[in-house]
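Let's start with one chain on its own, the form predicted on its own, as C-alpha cells.
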Amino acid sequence: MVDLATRWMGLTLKSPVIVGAGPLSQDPDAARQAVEAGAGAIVMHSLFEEQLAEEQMAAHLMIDALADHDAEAGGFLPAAAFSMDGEGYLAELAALKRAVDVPVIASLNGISAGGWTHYAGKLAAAGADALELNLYDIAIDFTEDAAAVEARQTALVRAVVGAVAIPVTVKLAPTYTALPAFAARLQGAGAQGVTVFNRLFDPRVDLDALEVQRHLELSTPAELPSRLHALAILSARVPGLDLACSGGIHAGQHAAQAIACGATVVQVTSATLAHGPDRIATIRDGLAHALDAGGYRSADALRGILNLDRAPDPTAWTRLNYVRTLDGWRSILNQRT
C-alpha cells in the first residue's frame, strides 16, 4: 500500500495532490468534491489589493455624490452596503473551511507592504490554514532594475511573515534570472515554501481591431519541463524548502515526476476546469500507481530523486544538456545524410 501522506509547511496533507488558485475555490460544492477526490489541501484564488482598492474608491465616490442629495441621504446609505475591506473573500474562506476538512491556504496578491500586512493578518485571523504570496510584478519603470525589485519582494515577504503566525509560501513567475540565490533570500525572510511557477497571461494583439486583448488558456503538459528544471535546482541548492508544481500537472505521471524532482505537492488548477473537481482522483490513483510501479512506498521515497545532486546525469539541468541535445540532432541529420 503506498502511502501518499505528506508534510507541507507544517502541515499534514493525506494526499501531495491539492487544488492550486483559481475559481474552483469559490464553489465550496466543488472544493468538498476535489477534497472526496483526494485532494490534500485547497489554495484559493488570489485576493488582489488593486481590486479592493478599486472597489473602496468606487463605494466612497457613490456615498459621496449622494451624501449631499438631500437631508436625509445620509440616513438611507447603511453601513454595511459595500464590502470595501476584502469581506467577501474572507466569506469565501470561512465557507471553504466549514465545507472541507483540509487545509485552506489563503492566496494574497498585493502591490504595497501596508496591504500585505493588513490582508495577511485578516486572513490569518479568519482561520487560513497558510499563506501563499503571489509575487506578481511586472517591471515597466527602467528605473528600477532586477536588484531592487528583488529587494522590495523580499521585504515584504519578511513584513508578511512577521505579522502572521501561520505558514507562508511565495509563487513566484518564471522570470528571476537567479531563481536559487532568489529562493534562498525569500527562505531567510521566513518563507517556508516556494510555488512555481505562476502563469502569466500575456494578452493578444488584434491587428484588425487595433486591440490588445485579454485572453486565457488553460495550461497543458507543456508547460511541465519549465517547473521540473526549476525543482530540481532549487531541492538542491535551498535545503529546507518546500517546493510546489504549479502549472502542466494533468495526470499522475506528471505529479510522479514533479516529486521525483524535489517537489513537496503539486496543485492541480486547469485540470479540474477543464475535467471538473473529480479530476484529482485520476492524478492521485495515478500518482500512486507510478510510486507502486517504480517500488516506492511513499511519495517521501521518491521526492528528489532525480534533482540537481542526485540525477545518475546531473548535467541534464546544465548548460551541457544543451551541448549534448544539439550534437544529438547532428547525429541524427548526419545519418540521414
Ligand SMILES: Cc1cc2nc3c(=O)[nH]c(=O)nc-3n(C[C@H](O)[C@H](O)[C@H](O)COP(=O)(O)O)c2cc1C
Second form
Amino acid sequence: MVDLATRWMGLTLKSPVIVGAGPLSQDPDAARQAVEAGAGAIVMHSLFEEQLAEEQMAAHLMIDALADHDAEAGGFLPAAAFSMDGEGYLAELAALKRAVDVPVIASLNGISAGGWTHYAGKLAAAGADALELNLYDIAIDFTEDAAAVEARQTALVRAVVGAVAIPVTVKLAPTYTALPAFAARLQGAGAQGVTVFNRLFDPRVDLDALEVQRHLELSTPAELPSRLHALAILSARVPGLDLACSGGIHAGQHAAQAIACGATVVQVTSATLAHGPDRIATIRDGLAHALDAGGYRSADALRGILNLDRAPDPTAWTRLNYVRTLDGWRSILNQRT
Ligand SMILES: Cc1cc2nc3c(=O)[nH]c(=O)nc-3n(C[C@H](O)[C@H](O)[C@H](O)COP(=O)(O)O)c2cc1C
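Pass me the form predicted in complex with this ligand as well; I've looked at the form predicted on its own already.
Up next: the whole complex, starting with the chain shown before.
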C-alpha cells in the first residue's frame, strides 16, 4: 500500500492529485464527487481583477449617487451597476467549503497591483485554505519591457501575499525568459508555490468571416512535456518552492512523471471535464500503481528523482539534449536513405 499523503504549501493532502482551476468548483456536488474519488484539494475557478474592478466602479457610482441625492436615492441606482461577482464568489467558496472536507484553494486572476488585491483577504476570511494567483498577462505595450513586466508581477504577488496569512501559489505562463530566476524572485516576494503552467487560450483566425474568434478546447497529454521540463529545472534550482503541475495530466502515469520531475501536486482540469469528477480516481489509482510498480513506498519517495540534479543524465534537460535530439533525427534520416 503506497502512501499518497502529501504536504503542499503547508497543507496536508490525502493525495497529490487535485482538481485544477475550472468550472468543476462551481458545482458543489461535482466537487464532492471528485473528493470522494480521491482529490486531495480543489482549486476554484478564477475571480478576475476585471470583475472586481467593475464592482469597485459600482461602489463608487453608489457613493456618488448617494452624495448627489437624499437617503432614499439608493433606489435610483441601476441594478446592473451592482455586479455581485466578488460577493457571488465568496458565496461559492462558502458552499464549497461546506461540501468538501479537503483544502479549497481560491483563485485570483489579475496582473496589476491595485485596490482589487484586498479581495485576497476576503477570500482568506471566507475560509480559503490557500490562494492561487493566476498571472495571465499578455504583453501588448511595447514600452514595457520584460524586466518591467516581471517587476510589476512581483509587486502584485507581494501585495497579495501581504494581504493574507494563507499560502499563495502563483500560476505562470510558460513564456518567461529566465523562469528559475523569476520563480526565485516570486519566492522572495512570499509565494510558497508556483503552478506550471497557465494554459494560453489563443484565439483562432477565421478568414472567411474575417474575425478573430474565441477558442477553447480541452487539453491532451501532449501538453505535459513542457511542464515536465520546467518542473525538472525549477525543483532543482529553486529549493523550498512547492510546484504544482497543471496541463496534460490525463492518467496516473502522467501524474507519476510530473512528481518524478519535482511536482508536489498535479492539477487535473480537462480530464475531469471530459470524463467527469470520477476520473480523479482513475488518475489517483494509476499513480498508486505506478509507484508500487517502481518500488516507491510513497509519492515523496518519487519526487524529483528525475530532475535536473538527480536524473542519471541531467544534460537531457539542457541544451545538449537539443543538439543530440537533432543529431538523432539526422541518423534516422540517414538510415532511411
Ligand atoms: C473550461 C476551462 C476553464 C478554466 N478556468 C480557469 C480559471 O478560471 N482559472 C484558471 O487559473 N485556470 C482555468 N483553466 C485552466 C486550467 O486550470 C488548467 O491550467 C489548464 O486547463 C491545463 O490543465 P489541464 O490539462 O488539466 O486541463 C480553465 C480551463 C478550462 C478547460
